[in-house]
Each structure stands twice: as C-alpha cells, then as structure tokens.
Amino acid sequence: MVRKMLLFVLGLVVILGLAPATQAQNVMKIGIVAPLSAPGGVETGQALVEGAKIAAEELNAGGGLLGKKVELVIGDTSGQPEKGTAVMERLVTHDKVVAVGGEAHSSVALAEIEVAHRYGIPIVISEAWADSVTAKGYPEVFRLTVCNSLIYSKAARWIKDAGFKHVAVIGENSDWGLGVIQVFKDNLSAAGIKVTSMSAERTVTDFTPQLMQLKNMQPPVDFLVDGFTGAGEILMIKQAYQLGFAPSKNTAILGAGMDTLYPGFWETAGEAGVYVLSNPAGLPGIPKTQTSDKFTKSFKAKLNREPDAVAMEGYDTVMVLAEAIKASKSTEGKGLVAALEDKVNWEGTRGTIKFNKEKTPAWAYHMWMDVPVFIIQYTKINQVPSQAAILWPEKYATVKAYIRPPK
C-alpha cells in the first residue's frame, strides 16, 4: 500500500511539474523572441532564428555552457506588443530561461524590455532599431544592431553628399517607422534639403494615393525612403515602380527595412527590385573575421544560401550571451548583466562586439556602436545582397556613385 502511494505521488510530481526533471537540470535555456507569423515580419524572424540555431548547435558541439546543453526556447511574437509581453512572461516564469535574445519589431521590443526589467533578466536585442529601446536606460537591455539615429543619420549624410534635393519619407505608424521619419527630417532639413514626410498604418497594402501625391509634387521628389517592414515594404517598392515613380531615372528609392535582403523580395518585387537601394547592418565577409567565415560556411551548408545581416545578428546574439554566461560562471541575472557590460569583447560575424556604457546620447547606452552599416544597390534581378553594388562606406565601395536607371 505504501509503495503504491509513493508511486502515485511520484506520478503527480512528474505530471504537474512539481520537481525539476534530471533532463532539465542538465539544460541551459535561452529564450529567443521573433516574429514568426503575420502580421509580423516573418522572413526577418525566420532569419534571426536560423542564425540563433546555428550558434546553439555550435555551442553544444563544443560541450555546451557550464557543462549543460544549450536549449533555445523560441517564442513567436507575431509583431504584436501584447503578444511579446505574454511570450516574455512565459519564457521567464514558465520556461525558466536564463536570458533572452532576438526581436525584430521595435514596438514589440519596447514591451518585452519592460518584462526583462521587472524580472532583472538580461535581453539582447538583435534587430529592433527604435532609439527608445536603449534610451530607456534599463541595465538589463543590450543591443547589437543599429538604432534609427545611428544608421539613418549616416544614410542622410550619404543622400546629401550624393546630391539629392527633395527627399520623401513614407513611414509605418510604429515606433520604428515614426523614428525613421524623424531622423531623416532632422538630419536632412539641417543640411538644407527639402523633406516631405507622411505615415500610414502597418496594415496598408495599397500605397497608390501617397505615391501619386509624391510623384506630382513640385519641386520633384528625387529620393524616396520606404519606411515600412514586412510585406508593406516590398509592396510599396513594386507599386512605386508600376506607377513609373521609383526606381526611375528621376527618383531613387531606399528600402529602409530589412525585407529587401531576403529571397522573398524578388518573388514579390520582380523587375521592380532592380536599382533599389538597401542599408543592411552587415554583409557576409565584410568586414572579414574568422567567425564570419565559419558562420557563412555553416549557414550555406544548412540552408543552401548565404546568410543575411539578420541571420548574422541571431548568431551573434546567442554567442554574446554565451560569452557572458562563461565569464560570470553563473546564470544569475545581475551577474550576466555585469558580464555583458564589462567582460564581453567578442569577435562576431560583423566585427568585435563590445557594449557601450555611456548614456549620452541616451540611445547609445548598451549599444554596440561599431555595427557595420552599408548602402547597397541592386543592379540585376535576383541578386543576393553580397552581389549588389556597394555605394557606402567608401572603404568597401565597389562603385563610385549611385547607378541611375535608364528610364
């Protein structure tokens, strides 16, 4: 009778999860948050997760972390802040992750960092660009991609130097999209360049009214910034081309989101994608590092294509968290935050990652300030980013100036 009662109790313990299983004691869980379903930027989320998975496989092949197998617990945020909050709560309280990495939408990241701050758990943002993500000043929040002020101030400088006179920006109504508008307005207006801006909801799929208004403006718009993510970014480019607006011999177009970097871009845009500009925060092999070479080889072997900037960010995110875990020799939140701030100095796929501790300007806090930024231009249909012309920075440029379409 006693034996039966003991077995019954043990069964309840296992079913209800009242005690950790042996397997759980030998696992190091790291959370990854990403948009993997609509209305989020699915291709961006997939690329981020693909890079993160390669990092975990590499770590486990080398013996794991602190003697434990690395397990990624992946949460789909669908590009929605409320879902990001729920996913973070689950990762921290139910899955018991030691840290979190990822995210590609700024509005979602802003919701997620509130959870990270409340629980004192570190989060490394992989691909969300709104200044406010790090400007909040939360010690738990780090970012190894660019922010709006960092990347678009450089893009604005290039636009001025290239001689464009009237820039239009259509930004999505999100923390990131509105930030895109503001940074371009601030930097270009200060340089004496006319700026016209407008915003639209992320759900918009027909940009004809905005594009026709801009096409008929005087003085003519000679540069259009597409400040949308996901399907909206590509649809705007396709519709601008179909209207004979951009890219054309009179008007250039910059896809400010990351969706111009994925194979799905060409499937939707087709010939409209030729001569489009993009600004990736990384290209495979530039700058050349041992980590970049190794990761590119692994990525190609697994997925039969070259990695994009977001896949590199996903890989770097997991590896940076691993460096902090090894340096602190624990998984305690404060120790990991301190290690990320003071001990991480790791050569990643895009250069040596070290987080800034200065709080002026506010967005610079816990940023990797040396993220490589490029302006590229597609010259043929179905080009991958590494085959596109590099216009900026000058030390990596493969062409001298913007390539104007013949018509």
Partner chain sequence: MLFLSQLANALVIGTLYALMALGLSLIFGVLKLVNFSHGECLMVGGYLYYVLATTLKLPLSISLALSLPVLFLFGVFLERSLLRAPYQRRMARYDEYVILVTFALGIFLQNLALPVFGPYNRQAAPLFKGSVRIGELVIAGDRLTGALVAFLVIGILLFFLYRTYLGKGLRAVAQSPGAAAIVGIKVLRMRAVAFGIGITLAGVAGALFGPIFLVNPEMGTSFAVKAFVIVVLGGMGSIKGSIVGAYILAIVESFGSILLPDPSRALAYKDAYGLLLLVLVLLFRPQGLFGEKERRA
Given for the second form:
Amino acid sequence: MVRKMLLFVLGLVVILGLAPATQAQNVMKIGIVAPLSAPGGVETGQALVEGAKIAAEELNAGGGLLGKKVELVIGDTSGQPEKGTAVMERLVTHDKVVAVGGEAHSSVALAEIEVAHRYGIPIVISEAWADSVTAKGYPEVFRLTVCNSLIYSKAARWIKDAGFKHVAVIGENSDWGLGVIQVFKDNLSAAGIKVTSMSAERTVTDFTPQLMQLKNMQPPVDFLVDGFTGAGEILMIKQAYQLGFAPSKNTAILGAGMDTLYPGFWETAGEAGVYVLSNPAGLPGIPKTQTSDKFTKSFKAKLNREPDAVAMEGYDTVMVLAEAIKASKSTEGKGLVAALEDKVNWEGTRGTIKFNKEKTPAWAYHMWMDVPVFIIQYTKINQVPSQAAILWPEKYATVKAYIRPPK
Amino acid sequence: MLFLSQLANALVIGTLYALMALGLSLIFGVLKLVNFSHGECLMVGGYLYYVLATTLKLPLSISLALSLPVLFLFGVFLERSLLRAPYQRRMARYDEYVILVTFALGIFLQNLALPVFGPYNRQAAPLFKGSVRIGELVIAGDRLTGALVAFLVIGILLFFLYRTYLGKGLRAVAQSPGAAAIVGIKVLRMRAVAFGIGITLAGVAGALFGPIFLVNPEMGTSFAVKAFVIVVLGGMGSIKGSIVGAYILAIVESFGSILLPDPSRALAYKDAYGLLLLVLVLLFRPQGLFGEKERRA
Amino acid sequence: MKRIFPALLVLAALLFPFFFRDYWLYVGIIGLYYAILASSWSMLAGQVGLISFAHAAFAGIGAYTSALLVIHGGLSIPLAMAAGALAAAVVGLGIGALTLRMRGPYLALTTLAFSEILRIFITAEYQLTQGSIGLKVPLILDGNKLVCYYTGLALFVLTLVVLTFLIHSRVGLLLVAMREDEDGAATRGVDTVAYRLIAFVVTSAFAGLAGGYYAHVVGLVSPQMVRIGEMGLILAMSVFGGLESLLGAALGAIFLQTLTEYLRIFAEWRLAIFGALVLFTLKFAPEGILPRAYLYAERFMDRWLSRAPR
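Beyond the form predicted alone, can we have the form predicted together with the partner chain?
Full assembly next; the chain just shown is listed first.
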C-alpha cells in the first residue's frame, strides 16, 4: 500500500511538473472571459467569443500588435462568480495575459474586477449590466455596454411618455433582475405611475399563478416588464400570451433580457412573440459605421446569421484593447489603463467609443456614455431584431408609436 | 374566478406531477430503491419527443406513441446494466450502491445532454395549440393536452396493475419477492419490467412537460425534487399516495405563491414549499399519508 | 517503510508551494477544500453507510456563517470558521434527528431536498446574503497564497486525524458493526440512531469547516456552492479514491482537481466524462479506481523489480 501511494503521488507531481508554463515571446495574449457552459448564459457567451475571434483574426491579418501575433486566451466562467475568480487568477498568473475583456453576467464580472484590481490589469466589460460593476470606481475597469440605470431609466421614461398607467415588473432575483425592478420603481413611481413588482428564483418555470393574479388587478396592468433571462424570459411571454394577458390589446410586454433577441426566441415563443417589445443595446447597421458594415459581413460569412448586440460588443472589446495597446506602445497595466482612459476614441460597430472620466453618478465612471439603446417591437413572426419596428430613440424610429395588438 | 382559474391550473399540473411520481413509486415498490436519476430520465423523455417531432419531423401523436417503447427499452437497459448483477449476487451494501449509482447516472445523463444538445431551451409543439376558454377560465392547449394524455396513461397503468396478470405479478413482487418467487413469478424479470415502466412514466411526463416548460439539460433537477416530495408525502411505494400527494403539492405551490403576504418572497420560494411539506411529513407522519408503518427489529 | 511513507507524503505536501507557484498553488488551495469534503464524506458513506447529499450544502452553511460573522459580527477569521463548523453541526443535528430514525433512503431524499431549499434561500434572501451576486468575504491575511495553502493543509490534517481517531474508537467500531448488521447491533443494546447521529454531525461539522476555509481563501461565496452538481463532484472524487479510505478519497479529490485543469480543452464533456467514470468505477471497481490502479501498478513494479539485476 505504501509504495502504491508513493507511486501515485510521484506520478501526480510529474503530471503537475509538465504544466506548460513557458511563455512565448512573440505572442500578445489577451484574455476573454465568458460563460460557455451551464448554468451560465451560454448563447450569450458564444456570441461574445465569436465577435472577439473575428477581431483577433482581423488584427492578425493586419500584422498583429506591436509586431506580435494576437492570441485570445478564452476562459469559461460557467456564470459562476467563484469560477470567475479562478479563471482570472489563471489568466493573469499562469497565461500572463496583458489585458482581459468580456463577461456577460454581472455577478461574475463583480468577482473578476476584484482580481483585475488586485493585479492592476485592465478589464473591459462587454455585456454585464449591473451599475455596481463601474460604480465600484476601480480604475482598471471599463465598460462598453449599457448599465441598468442607463438603459432602464430611458425605457421607463418612454413608458411614461407613451401613457401607460400601471406597470408590473416580474424580475429574477439576480443582481441584474433586482436592478431592473429598482430602476423602474425609482423612475416611474416618482411620475405617479403605479408599479407592482415581484421577484423569483431564476429557475422558476411556471408564472401562471402570478400572471393570473396580475390580470385580475385593479387598476388593470397595461404594461408588463419581463425581467428574466434564459428559459424564464420566454416562458413568461408564452404563458402571458396563452392566458390572453400580454401582449394583448390591453397590455404590452417588454422582454428585458437578451433572450428575446436570439434566433432561438421564435422557435420557442412562436406566435406569442409578435408585438413583444425588446431593448437591444445595439443593432447591426444602426447607426451605420464603416466598422459595422465590415463586421456584419465577416460575421455573416462565418456564422450565416446576422450579428447580435453581444457579438458586436465582443468585437469592439478586443478592438478597443488593441487601440489602447497601440496607443501606449506597451503592455504594462498602468499604461494601458491610462491609454484606455485618455487615448481611445475609436469608431466601432455601434458608434465612436470613448470612456467617461466623471464619477457622478458613480456608475458613469469609465462607461461609454453614448452607447446606443433601442426599444423595438416585433411586428411579424420570425423577424430578426434589425427588421423589427424601432420605437425609440426618435432619431432612428421607424414607427410613430407603440403598435397595439388587435386582440 | 381567480380562485377557480388557480385551482384548474393546479389540477392540470398535478396530473402531470402524478405521472412522474407514479414512476418513482412503482420502482420503489418493486425494486425497493429510489431512482435518484428520475429527473434526468424525465429530461431524456423530453429530448426524445423533441428529436422525434422536430428533428425527424414525425407527426406529433406518432412521436409521442413511439417514445413509449423506446423509453421502456432504455429503462430495461439501465436495470440490466447497472442494477441487476449487484442484486443477483447479493452485493455487500447494496442499498448504498443503488443510491450512488442512480445519482451518478443522473449526473452523467445531465452532463451528456449538455454537449450533445447544447444548453439551449428547446421546444417541441404540443398536440393541441391555442387555448380553451370556458367563460373567464382560460387553460392553455399545451397544458390541457398534457393533463389529458397523462390522465389516459395513468388510467392504463392502473388497469394494467390491477387487472392484468403481469400487473398482479408486479404487485406480488412489491409485497414479497420471496413469496412471489415461490409461486413461480420471475422476480428478476418483474424488476426489469417495473424499472422499464417507471422510466417510461418519467419520460412521458418529460415529453408532456417539454412543450409547456421547455426542454433543457437542467430541467430534471426541480422536477425530481418534486417527485421525491410527493412519494414521501404519499408514502413510499404507495400508488394511491403518489396520486394524492401530487395534487396536494400542485395545490400548495399554486396557492402558496399567491396567498403569502410578501409577493416577492411568495414567488421566490415557490419551489421550496414542497420541501417544507416534506419536513412536516417527516416530523409528524414519517411513513407518509398512505404508507405502512415500518417494522423495526 | 510504513513510517517513511506518511512522512514522505507530509514532506511532499509541505514542499509543494516551493515548486509550484501562482496558479498551480491556487489549484492546490482549492484542491485541499475538496480533499476535506471528500474525505469526510467518504467516512460517512464508506464507514457508516449513510449517503448524504447535503455535504456541499453544509459547506455552504459554514461558508456563509463564517463570512457573515466576520463582516457583521467583527469576529476574527479563525473564530468565525469555528462558528461556521458549529452551525453546520447544528443543522446536521436537526436533519439527522429528523431522518435517521427511519431506515432506507430517507436521509438521501431529505438532504437532496435540503440542498435545494438552501440554494433557494440564499438566492432569495439577498439583503442578507447578496443573493446570486455572491458575498464578498475578507481573505486570510489579504490572500497571501502561502498562508492560505498551509492553513488548508493544517485543516486537512486535522480532519484526517480526528476522523481516523473516530474510526478507531469504540464509536467507530460500533458504527462498522451497525453497517454490517444493524439488527444484530440493535439487539445487543446499541443505540444505533444515536451513534449514527454522532457520525453525521461530526462529518457535517468538517464540511462546514471546509466551507469557512473556502470562503476566506477565495474571497467570495455564492449560491453556486451548494448546487447539486457540486455534490456530484464530491461524490465522484470519493468514489474515485475509494470510499473505504479517507486518504484515498482525499487523493481522489486532488487527482480529479488536477484532471479538471487538463480537461479544460474538453470543457463541455468534462462532467460527462466524470459521470461515466464514476458509473464505470461503481460497477467494475467498487473499491475505487485509484486503489485498483495502485494494485496494477504494484504488480507491474514487482515484475520489473524482480527482473532488474540486484
């Protein structure tokens, strides 16, 4: 027994010793963190990584960065904060990446920025929306997507202007879902609009009892916000539709999560998806930029579908980091942070990206303030988001007002 | 009116719960083991129906009918490969073995579905679309279909168990394997049949739940926990208990989540009500509503 | 030789940080967490014959209790970790008292349900626990990896010593006797429920201790910690290393943890592979795959040694 065990331990040590710890000199490593396995939002993670890969290919085709080949080191966080910490540790200490980008779950992003802050490595967040990610005020953290306060305060204002009187919000009890509830409450209650809210575990699948309850409320609920992601988001729309509650001629429904924007939405929601509202943080070709055209073309060639907001964010993330590396001519953390803060002014797929330095309100620090936000409404079954009716902002609107379903 | 709609919904969901719990109960009755992979077998049924109906584009009713024998064979295969030999050679610590092996099977199936089907939510069409309206009462077509088919399957099962020779053999083995063997019932075969039927019931429940709640690799976990609660509540191995327990759980979930004064918590704890029920049963009536009191040495 | 081996093992463990730094040291730190969980769980499943699916949940209780006491109670980290272990023990006592009266799979059923309720509770009570966002926890000495590693090693050795002592004590003897023949033990006047309860509470306490350690070396706890999948991982590790031996289970944990790092390329298939390996192990090598592997390796070595010239 003794010898057997010894053998095992020695074997283990040898295995460990073979760990690839060598560092290639002519490679520029950039870490990408994304949820690529359950329970994370895998669809989102994959879109993000696809976008990032296209960016890296483009950079390498143009000769790389500072004469080195760009290599993306992709870390799967599974949507779990602890894994996020572990993956960041690995990327920074083992793979020795110069900077990190990505992430689509706020809870994981919040764990990752701690590690980035500890090691002084810049991290550009692609798709995590909780205010606190940038509100922490860490200089290493940048964000080129919206945050809850930015997007839902706009959505709330639109709801008020469109004349809705009683808004119900059902949100998942994650940081993001609770944030959605909070922002709607804060922005609408002040304007005298009644807000009814409830939150639930992300894995809840049957909302029928609650929807029946809302349907029977006085004054009648005329706007329902679906603050779920994944299966829950689609199931709530489907169940609300089956009960004749929303979308209907009396009640509108806004799918706040990303799942209303993926191709899988129509496969599962079917006719329930027509007249549903959604709020993408970017639509391909709106506004039209050179990068947007180029990226849409490469993405379509590679994946045979229209890029979504997240893929565009993934692409922009790598490109913005590349811009910072070019501008600072080094890969040292402090220099990169300074370059991201001062020198990046780059026309990406969704407009010209530039990071804000003001700290009031707290969430605005290192945000891209001009990130485009839309409110769209599907008018036909199997419609892609960029073909849907745009209700807001006015600059890009294709219809005058909310389209009331006939039934 | 609200009360009636809620009750109707609870009864529909309860019928589907009964279907999956009966499978668990039958397996426990005959094989004297809890199938900890029951939720994952339910998921397998969900995917099977989805593949038959959507990928192979078979007519819906044929997909559903075809999934029955496939699931049965799958169950028999599992019993043969994992459970039979240890039972036959009276393996030391068989009880612990079956818990470990069925739990590990669940983990395996769930994580196999993940790379094979991807983490996406799939949906096959239900037999009937649209919804049924009786005055103010609205019941969605997929739910109604599910409940009706489940009702039918439960009926056939009960007929089979109480009115056919094979069914009586199963119940005989459940009561006393030794005595059953003496009167010439092939106990090993009965165990395989019981496991096959149990898995079929779970799988059909999955195929019916699929159109309602979407199919994904993780769908099994919450259903499995519900099935466990139901069989403990009704009494382990009791057919009547599983059916009654299923309706009780469905009603508690439906009304619990709207009657609690704090609406936020009421919905959040929806999946936990059954577990509270479980604790209460274990405290006050550990043998369950229809279970027999355990004899101890 | 019998004395030399443990000494070598301890030496190897003590010297580990001098050969492996940064990320691999981090892997070692996490590996020790799983080693404590796997060895205490295998004690319960292997020696006592009780299958609990709440081991990860007890670790979660220990982690959150310890974290909240440090954050809100201002307790020092070691004291809070002890309190976390105590909390896990108390909850274990409650569950055990509820289910151990009955034979059969009640413990397994109830603990599985309990894990789910705990996950739902932690997610729903976000004012207290920060919900799914995870609770940020102060680190041991600002996360100095060397200190973290040696803390884990000390706790691991403590677990092994206490559990080994328990197995070799009168309690352990009775537990094994009950496992083999419960009625026989009961007729000889052994209070079987009480002894089982002792074993369940003690192992739960060690799970709680491991949880507290995990919280303060990772710096973050979230409801993901008590997922059923985590429990599957602990089970896989224990089955791999062999349920009959505490050290074996611990080595199984470290082995799987290392393997995980190498299976990263097959990320999606990783857990399916583990699941298949566990089924395979249970069916063909119920004593554990590592012991079986040693056996073959030993035979090979013997043949090789006998052939080599002296």
